[in-house]
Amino acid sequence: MITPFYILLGFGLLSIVLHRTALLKPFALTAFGIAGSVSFMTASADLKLFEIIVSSVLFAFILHEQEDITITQTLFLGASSMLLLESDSILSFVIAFESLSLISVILVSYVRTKDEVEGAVKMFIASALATGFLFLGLTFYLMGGGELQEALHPNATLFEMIGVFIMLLALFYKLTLVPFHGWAVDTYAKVSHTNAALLSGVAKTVAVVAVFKIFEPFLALHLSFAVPLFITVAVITMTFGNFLALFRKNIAEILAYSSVAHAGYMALAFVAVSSSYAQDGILYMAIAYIFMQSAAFLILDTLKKSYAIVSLDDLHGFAQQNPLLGALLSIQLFSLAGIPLLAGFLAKAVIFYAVVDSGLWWVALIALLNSALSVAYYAIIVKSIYFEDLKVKKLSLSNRTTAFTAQLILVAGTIFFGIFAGVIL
C-alpha cells in the first residue's frame, strides 16, 4: 500500500533529478527511520485525503525551490507534518508537535539578509514560549490524572482543564491566534518567501488540524468551557488580521495579516465543535488554505526574485509584462477572498454553515462581515496587476519551468476543490 512516507521519498528521488543532489540518505533517514518505529498511528479516510494534499503541495514546493538545503528540511517537515497528523495520543502529540516545530526554527535559521535574522529570531523566542506553555500544561494535566498514552479524558478534573488551557494557549502561538500572533506577520512577512509559504501555508494548516483531532472530543464535552474562549479569539483574530492588511504596501505584509485573519476563520470550527459540520469545515478550510496560501507566497518568492517586485507601486501593471503569472496570482487573491467557484469559497462556506448549525448565527454573520472585508486588500494587489500603468518594465532575471509547474499543481488544486465539494463532503 503506498503511504505517503512512500510518496515523500518519491519526491526527494525526483528532486535529485532535477537538482543534481544526494537528497535520498537525509531523507530516507527521516521516514523510514521514523515510520517504523511508531506504533500509534492511525489513519481515517479524511485523514488520507490530507495527508496525500500535504504530499502534494510539498511536491510543488520541490519543483519551486532551488536551494538543496531548503529542499532536504521540505522533507524533513512533510515528514514531522505526517507523524503530527497520524498522533493519537497526547504524547505522540506533543513529540510530532514539538518536532514540527523545531524543523520549522530550523527552516528559518538559514538567514541571508537582517530582515531574516529579525524574522527568524522572533520565531525561536515564540516557539520557545509556546514550548513551555505546552509542557507546563501538560505538567497539570498530568497532576490532574490524565495519561500520556491516551487521549485527553473526556470527564477532566479541575487540573486536567487548566493544563488543557494552559495546553491551548501554547497552541495558541503556532495557529497565529490573537494576542499570540505578532511573532508570526513579521516572521512571515521578512523570512525567505519560500520559506514563509511552508510556514503559513503547511506548517499552520497541518497543525490546526491536529490540533482539532486530539482537541475535538474533549471540547465537545466541555462547550461551556471550548465555546465562549474560541467565539473570542476567533472574532478578534480574524477582524484584527482583516483590519490591518488593509493598510499595508508591502505585499508579503498583507498575506501576513490575511494569514492570522485565516487562523480565525479556522478556530471557528473549535466554535462550531457540537455541529456535525465541524470536521468538514476544517477539513475544507486546511485544503483551501494549503493550496491558495502556499501558491500567494510561492509567487511572491518569483515576484522578488524574477522581478525585484516587493511593494504594490512595484507590482503596477505587471499582468501587461507576464499576464499568466499575474492570472495565477489574481485566481488564488480572489480564492483568499471568498470568490465563488474556487477552494476558498467553499471552505468558508461550509466552515460558516457549520457555525450557524451550531446555534451561533451571529458569529457565523461576524465572519461573513469579515470575509467581505477583506476582498478590500485583495483587490488592491489584483488592481495593482491589472489596472495601473506599468511605469518601468521590469527585467526578468530567470524563467524556469519546474517553477511554473508548481504552480499548475496549486492552482489546480483552487480549481478542483472549488467545484468538486462532494470529494470531501
The other form holds:
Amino acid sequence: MITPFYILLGFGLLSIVLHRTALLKPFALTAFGIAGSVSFMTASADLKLFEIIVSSVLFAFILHEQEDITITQTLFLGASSMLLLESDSILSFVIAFESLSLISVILVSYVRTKDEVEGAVKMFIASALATGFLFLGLTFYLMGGGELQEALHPNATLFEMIGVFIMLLALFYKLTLVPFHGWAVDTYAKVSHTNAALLSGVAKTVAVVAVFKIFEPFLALHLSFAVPLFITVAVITMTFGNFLALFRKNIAEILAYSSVAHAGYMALAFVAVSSSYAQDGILYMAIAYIFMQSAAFLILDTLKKSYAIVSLDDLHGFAQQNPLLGALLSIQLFSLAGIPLLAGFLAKAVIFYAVVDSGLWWVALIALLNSALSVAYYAIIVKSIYFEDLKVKKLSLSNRTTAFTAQLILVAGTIFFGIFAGVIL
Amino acid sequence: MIAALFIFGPIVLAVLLALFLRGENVVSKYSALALFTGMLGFSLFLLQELPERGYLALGSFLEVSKFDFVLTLQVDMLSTIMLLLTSLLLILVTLSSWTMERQSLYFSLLIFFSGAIFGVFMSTNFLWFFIFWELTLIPMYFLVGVWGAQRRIYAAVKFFLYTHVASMFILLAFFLIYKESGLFDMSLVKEGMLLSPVLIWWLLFIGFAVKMPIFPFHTWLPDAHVEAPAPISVLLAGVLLKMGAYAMIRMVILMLPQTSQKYAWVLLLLGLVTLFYAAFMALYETHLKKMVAYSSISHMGLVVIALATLSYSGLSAALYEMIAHAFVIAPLFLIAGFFYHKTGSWQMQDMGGIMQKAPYISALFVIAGLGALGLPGTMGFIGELSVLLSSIKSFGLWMALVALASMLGAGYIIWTLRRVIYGEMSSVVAKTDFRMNRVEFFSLILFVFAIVFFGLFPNLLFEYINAAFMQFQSIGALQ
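What's the form predicted in complex with the partner chain like, now that we've got the form predicted on its own?
Then the entire complex follows, led off by the chain already shown.
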C-alpha cells in the first residue's frame, strides 16, 4: 500500500540526483504535496489532519529553505515522521523513533560555524544516551513478557512496568522535559535557525503525538503511576522553561526556553490521561505549536540573514524597518503566549481543560499562571519590535517571495486554528 | 448575523487598514468615526428590540459540539446599556484624538478594540467572552506602548501582564463551571448546578477585581492611566474598568447570588478601603493626571460598595455611578493631558492661573471637577447619592461614612482647582499658548453637557437602568 512514508522516502532518495539544479525545490514541494494528498486519502481518521498539517508545514519549510542538502534531509525527516505517526506496535515505534532521531542528528551535523558544532555535539550525545535508555527499557519490558510486535501490554508485570518507566525517561530526552532538557536549549539556540525550526517545531511535535498514541492506553490504566510522575515533570518543566526564558537577551535562546516550557504544557496531556479531552488537547497543542514555533524560527532565520539581528537590542524599532515581517513575528509570538483568536490560545485552553476535567484544577492553575508569566518575555520581544526607537540597519535587500509565501502559509494556520476549533475537536 | 459583523467586521477592517495605510492617512480616522456611529445606531436598535425580560438572541456561530464552544450572541438590558455607553465613548474618544500622531495605525487599533469590546458585551458563551476579554488587551498594549508618555513601555508591559495574570483565574473558573454544570453559557448556568461555588466565586472575584480595579489589585492602574495618551485613559476608565464591573455584576453577583451573600462583607470592606485609600492618595498627589487616576479608583470603590448591597436599588446605583464616572472622569483626563501637552509638566506647582489664559477649557475642567466631587446638578451627585442611599438601606446608618469620602473628594478636587486653574499664574503657563483643536474642544463640550444634562434629568437613564435589574429581582437573584 502506498503511504506518505514511502512517497517521501522515494522522493528523498531521488532528490539527491537533483542537487545543484533548479528542479530540486519544486521536486521536494511536489513530494510534500503528494504526501499530503495521500494522507488525506489513506490515513486513519484521528491522524489524518495532523499528517496533512505536518506535510504542509514542511512544504512551507521547503519554500523557505535555500540549501540543497537540507532539502533532501527534510524529505527524509518527513518520511520518518510519517512512519512514526503510523507506528502501532512497540517495534515499529522504536524503529521509527530511532530513525527520526538519526535524521535529526544528521541534520545538525552539517555544521558551518563553531557555535553549530557545540549544538550538534550536545544533540548527538543526548540522542545516544536516549537511545541507550530506550533499549534498556525495551529489554526490561521484553524480559517481563512483553511482545515486540504488539502494542504495550495493559496488564503489566513488574518488569514491564520498570521497562516502560525507563523507556519514558528516554523519551523525556526527546521531548525536552526537565531534567532531560539541557541539550535542547543549547542545540535549538546554537544550530542554524532553520534546523531549529525543524527540530523544535516539527520533530518534537511529531514525537510527542506518537508517544501519546503509543503510551496512552497503558498510562490510562496505571493512573497512580502516570499522574504523579507527569505532574512533577510537567510542572517543573514549564516553570523552569518560563523563568529562564525571562532573563535571556538572545532571541533564539528565548524561543529555545519557550520550547522547553511548551514541552511542559504538552506533558499535561499525559497528566490528564484519564480525561477524554487529553487526546484532543495534545493534538490541538501539536497542531498549534508546529505552526507557530516553526514560523517563529523561520522568521528569526530571515532576521539573522537579512538584518543581522541576534539579540533583543538589535530588534529595536524593527516595525519601522519592515512592518510586515514585524507583524508576522508578533502574531506568532502572541500565539505562543496564548493570546486569543490565535491557535496557541485554543490549544492551551483545550489541554488545560483536560487537566481540570481529570479533577486536578490546581495543576491547571499552575499551568495557567505559567502561561501568564510566559507572556512577559513574548511581550518584551514585541515591545522591542514596536515601542523602541529604530536601531537596525538593513544589510541585504533579499526580500525573497518564497520565504514570504512560507510565512503566509504558517500564519494562515495559526489564525485558522485559532478561530475554527471544530476542525480538530 | 449583523451582530457578528459588528464584532469581526471591525477586527478585519482594522487589520486591513493597518496593512495598507501608512502614517498620517486620514481614511482610518473617518472610517473609525463612521463605524462607531454605526455601532451607536446598532445599540439603539437593540434597545428598541429588547424584550421585556431576558435575552434578545442575535444568533450563534462557529459551533463546536464537543466543547460546547459556540459563539452565542445575546443581549439583555444590562449589556445593551454597556454597548450604548461604549459606542458613545468611542465616538467621543475619536473626536478627542482628532490630531493624534501616526493616525492611521492609532485609529486602526481603536477600531480593533471596538470589535473586541462589542464581543465582550454581546457573547454569553464563557469561552468566547474570555476570548474577547483578552483580545481587548492587544490594542490597549499598543496604544499605551506607542503613544504613551516617557514611562510608556514600563506601563504597557505592566498593564498587559497584570491583567493577563488576573484573567487566568477567570479562565480557570470558567473551566470549573463547565466541568461541574456541563454548560458553557452564562445565561444558562445557575448557582445550584455548581459543586464548588465558593472556589469559583473567589477565582472570578479576583479576576474581575483586578480589572475594576479594587484595592489591593489596583496598582497597574495609576501607571497605565498616567502613561497612556489622554483619549486612551478615557477608554481605560470609561470602558475597560466598566468591563470589569459589568462582569462582576453579571457573573459574580447575579450568577452566584448565594455565595455573594456569604461574602458580601468582602465586597463591602474592599469597597470602603478602595474608596478611602484612593481618596487619600488623590489628596496627596501633586501629579495632575495621577490625581485624576486615583479619583477614578475612588469612584470605583463607590461602585463596589453599591454592588455589596446585592439589592435591586444597589445595582441600579452601581450602574448609574459607572456611567456617571465614565462621563465625569473623561474630560478631567482629556484636559489634564492637554495641559501636559502644552506646559510639558504634570506637576501642579508648575501650573496655576490657567483660567486667565484659557477660560473656556478651564471652565469645562471646573464643571467636570465639580461633577467628580458630587455637586448637585451633575451626574456625580446622583451617583453618589444613590449609592449612599442604597447602602444605608442595606447596611444601616453607619454607611453614612461614605459621605465622608465625598468630603475628601471635595478636598482634592477643590485644592487641585485652586492650584491648577486659579491662583498665581506660573511662569510656565505665562509662556504657553493654550489653543485647542476645534474638534477636540467640541468633544469636551459634549462630555460636559452630558454631565449636567443627566445630572438634571437622571430619570432618563434610570428608566433603562431599573429595567436592567427588574427581571433579576423577580427571579430572586436580588433582594
